[in-house]
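Here you get one chain, nothing else, as structure tokens; it is the form predicted alone.
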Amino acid sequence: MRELQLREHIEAQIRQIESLSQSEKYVEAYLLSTTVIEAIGFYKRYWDLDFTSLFSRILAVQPEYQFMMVFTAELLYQQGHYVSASDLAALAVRLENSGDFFNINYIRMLRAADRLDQARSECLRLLDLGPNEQNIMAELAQCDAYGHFSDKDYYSVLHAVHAKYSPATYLEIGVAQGRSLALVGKQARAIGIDPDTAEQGRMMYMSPENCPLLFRTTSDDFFERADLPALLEADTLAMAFLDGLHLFEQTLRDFINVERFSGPETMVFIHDGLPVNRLVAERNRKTAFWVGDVWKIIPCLKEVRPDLEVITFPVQPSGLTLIRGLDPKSRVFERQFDVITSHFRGLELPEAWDERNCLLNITSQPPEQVLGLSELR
């Protein structure tokens, strides 16, 4: 039944694409199309659900050759055929009226195909045309940083943790389109918090096995008003994933609130702890690919709470930090919050990768070894 609901949800998104195209809202239609194609790839990769038969309906909405090539390249990319995807995307971007989103996707596919020289060349070509295009600058930074990252992404780690440990209770802050929340299995009592999208029908992704409790509110309001143990039907969280507002002090507040409900085996994961450069790590967003200054929580935890185990995995696109050994009785951060945040807010991201790796506790051990996981997808 859940699989049928997922198919119907995707079909509803395709009808929305058709409506946008008829209204000549082509950019919106393109962006939604690529999101739906990503979802099709996601369900096949992590849940072995095949919705590729719906792909032809997306092509029918935009029959122009350029769109057909771009969409087919995206599907190939989601299926792991990176070389074929980049070859097809190369043809699409050479046609007339190629928008920035076509070019950025092409660069992303070149990186995945390990064609870094071509990806850099494409970035430099575009920067010659628009020297101040910060989105392309961010793409070039990802090319330059590519060798410092694993070939796996953070979704693969979260999926493997759910599969290995089957956490009975799970909380996620910042669900966005629901992709990471959709990795939760049937065993978990799960909660998702997001002031914009945490509501049925507002997210693209849904777990085939789990119907989480959704709270469309800020994390601060949630913890102020909610009775978390009653919602979880348990006193402690087994696992939490923090990916909310991309600011250091908010991430610290989220950590403080989550730690109050921790136990001896609780695992907390924080996204965006390894920025590729200072541009994407700025507090004020200037690029599509942006992580903010979440990374500052890592040196903060190391210095103020040396009792914690803090490990950052260099997984794509911006790292995933694991925190274990939590203490629900600790009140250090709460008592000194203003002083602590004022001190670390002025910290600058090191330019040198050796310094960055040390500051952010980047591990050379793969997540499988640290967490006892099977092979990542």
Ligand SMILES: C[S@@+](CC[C@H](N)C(=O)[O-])C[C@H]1O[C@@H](n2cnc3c(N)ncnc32)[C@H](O)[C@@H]1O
Second form
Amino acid sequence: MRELQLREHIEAQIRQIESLSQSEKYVEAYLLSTTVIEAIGFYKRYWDLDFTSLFSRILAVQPEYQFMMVFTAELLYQQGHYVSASDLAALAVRLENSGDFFNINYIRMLRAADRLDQARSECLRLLDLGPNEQNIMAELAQCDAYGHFSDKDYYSVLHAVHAKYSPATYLEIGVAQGRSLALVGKQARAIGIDPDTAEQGRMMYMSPENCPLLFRTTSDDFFERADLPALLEADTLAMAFLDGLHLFEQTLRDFINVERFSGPETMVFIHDGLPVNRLVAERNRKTAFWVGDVWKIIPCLKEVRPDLEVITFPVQPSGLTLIRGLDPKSRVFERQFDVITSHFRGLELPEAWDERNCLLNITSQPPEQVLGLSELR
Ligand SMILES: C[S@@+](CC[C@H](N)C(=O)[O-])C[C@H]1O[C@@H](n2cnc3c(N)ncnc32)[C@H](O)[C@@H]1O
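Same protein, different condition: the form predicted alone was shown, now please give the form predicted together with this ligand.
Time for the whole complex; same chain goes first.
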């Protein structure tokens, strides 16, 4: 039933691509096409649902061969065929009108195919054309940092955690298009919070098994007004994922609010604890790929709350931090919030990877081992 609903949802997005294209909004049509192709890849990878039959309808919207190549490369990439994807993309980017937007996807494909030298050259070629292109600089930084990351991304870890632990209650701050929220299984009483998108029908992704409660508001507003145990029908959270506003003090506030509803088994995950460089870790956003200064929460937790277990997995694209051993009675952060935040806000991200890994508690143990998970997808 839910599978049918998902298919209809994707079909509605394809109709939207058609109408954008008819109104000559080609950039928007292109971006939405890429997002829908990503979604097709996501459902296959994590839910074994195959919507590939809808792909040809995306191709049919703008049947010029440049777009066909670009979109086919994207589908191959989403399905994990990185070498073929980057081969096809290499041909596509050399064609006129393949679109500037595609360059960044091409660089990602090269990286995924372990063609790092080519990915770097492509970045440098594009920087030559527009030297201040911050987004390409962020891509170049990802190439340089590639060896410090595992080849899995944070979705793979979250997916495996849901599959292994089937958390009964789950809260996510910052849902965006609903991609991480769509990993939640049927057993969970789930809540998603986001001031922009957390509303039925606004998000691209949905779990085929779960209908979360959605709150279109900020996390602060949610915690001020909501009766969380009543919503959860339980006193504690089994799992939370903090991925909202990418600023240190906001993430700390989100952590404080979540910890009040923790129990002995609660797992909290925080996204973006391992920035690839200082540019993407600045408090003022300059790049599309931006992680902000969330990372400062890690040294802060380590120093102020040595009772917590804090482990950062170096997964793509910016790390995933696990916190266990929470204490719902702890009020240290609340009592000294301003002093603590002003102290840690001044930290600089270490340039040297050894130092960075140490400061951010990067583990060399794979998440499967630390969390007892089966093989990551
Ligand atoms: C990186 S995205 C989340 C991605 C999503 N968790 C995923 O992995 O698919 C960050 C989201 O946080 C939301 N956000 C920004 N400020 C927020 C706040 N104060 N409270 C909750 N969400 C916020 C943004 O609207 C954005 O959609």
